[in-house]
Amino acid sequence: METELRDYPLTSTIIKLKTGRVQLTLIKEPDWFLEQLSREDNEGKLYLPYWTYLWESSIALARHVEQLSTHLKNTDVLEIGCGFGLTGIVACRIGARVVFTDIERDALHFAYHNAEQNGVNQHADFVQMDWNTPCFNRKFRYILAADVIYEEHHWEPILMLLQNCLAPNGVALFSEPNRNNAVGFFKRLKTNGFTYQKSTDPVTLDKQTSQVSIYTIRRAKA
C-alpha cells in the first residue's frame, strides 16, 4: 500500500471538523497529475483523473455527514467514487460500517492510508468498482457521493445504482458545486422514481469559498 503512495509527491492537510480533526495524506501537484494520467477510452471519451484532487464537495459531505451520528451508527454505507475518503473517514468515525468504492486503484490506496492514520480501518472495506457495473447483491442503507455527476455520460449508471442498491427505506446524500448541468440529473432523478431535499454549505477551500449543494435523496413514495 505505501509503495504506491510514494509514486506520488505527497503532502498532508488537516480538515477540522465539529467531531474532531481528520489528517488527510493528499498529492501534492494534481494540476501536474491531470495533464500526465488524462487519456482517451476507446469510444474517444477524454478520462480526467479528479480524484487526485479534494474537492469543496467532499468536505461539505463530510460536515453534513458528522451530524447523523444516530442515524449512521452501526449502518451499512456504500461511498462511491471516495477518492482520498474523507466522507467515508467521518462515517466511520461516528460508527458506521463503510465500503469505500472508487474506479482508480491508487485512489483506494489513499483512502485505506487515510483511513488508517485516522483509526477507522475497522469499520472499513475498499472495493475497486466501476458504477457502470456494480459489484453488490446487497443494499445499502445510505449511499455517499461527493461531486460524482459532473459528466452526463455518468447519470445513467449513477441512477440504475441508485435502484439496485439503495435499501427501499435508504437514502442517498449527494453533494455538487452547483454546476449548471447538475440540474438534468435531477430531472431525470425525479423522473426515475426518487425525491429530493436540497440545503447549502458554504466551504471555503484554498483561501476561495464556493456554494456547496447537499441533496437528500429518497425513493418517491408510492
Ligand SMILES: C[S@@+](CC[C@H](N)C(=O)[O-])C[C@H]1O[C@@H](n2cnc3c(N)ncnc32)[C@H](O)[C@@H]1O
Second form
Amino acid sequence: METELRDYPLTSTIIKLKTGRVQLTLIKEPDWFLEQLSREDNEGKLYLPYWTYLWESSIALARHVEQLSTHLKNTDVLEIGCGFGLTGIVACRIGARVVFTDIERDALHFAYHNAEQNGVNQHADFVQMDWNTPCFNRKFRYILAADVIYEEHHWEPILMLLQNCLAPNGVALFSEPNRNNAVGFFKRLKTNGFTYQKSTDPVTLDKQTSQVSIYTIRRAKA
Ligand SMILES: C[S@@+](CC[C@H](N)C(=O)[O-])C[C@H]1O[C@@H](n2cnc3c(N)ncnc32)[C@H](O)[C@@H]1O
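Got the form predicted on its own; any chance of the form predicted together with the ligand too?
All chains and molecules follow, beginning with the one already shown.
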C-alpha cells in the first residue's frame, strides 16, 4: 500500500467531527494530478480522476453518519466512490463493517492508509469496483455515496446498484453539493421505486462554505 502513496506528493489534514478527529493523508497538488491522470475512454469521453480531491460532500456525509451510531453498529455498509475514505472511516469508527469501493486502485490505497492511521482498517475491506459492473451478490443494510452523481451516465448504473445491493429495508445515504445537473437523478430515483428525504448541511473546506444536501433513500412502500 505505502509504495503507491509514495508516487504522490502528500499532505495531511484533520477533519474535526463531534465523535473525534479524523486524520487524512491527501494529495498535495490535486489540480496538477487531475490534469496528469485525465484520459479519454473508448468512446472519446474525457475521464477526470476526481478522487484526487477531498470533496465537501464527504465531510457532510461523515457528519451525518456519525449521528447514526445506534443504526450502524455491527451493520454491513457499502461505500461507493469512496475517494480518500473519510465517510467510511467514520462509519467504521461507530461500529459498522465497511466495504470501501472505488474504480481507482490508488484511491483505495489512500482509503486503506487513512483507515489504518485512524485505527479502523480491521473493520473494513477495500475493493476496486466500477459501479457499472458491481462485483457483489450480497445486500447491504446501508450504502454510502458522497458526490458520485455528478455525471448523467453514472445515474443508471448507480440506480441498478441500489436495486441489486440495497437490502429490502436498507438505507442509502447520498450527499451532493446541489449541482443543477444532479436534479434528474432524484427524479429517476422516484420512478425506480425509491423515496427520499433531504436535509442540508453547510460545509467549509479550503475557506469556502458550500451547502451540501444529504439524501436518505429507501425503497418506496408498495
Ligand atoms: C467527486 S469524487 C468523490 C470522492 C469522495 N466520495 C469524496 O466525496 O471526497 C467521485 C469518486 O467516484 C469515483 N468513481 C468515478 N467513477 C466511478 C465508477 N464508475 N465506479 C466507481 N467509482 C467511481 C472516483 O474515483 C471518485 O473517487
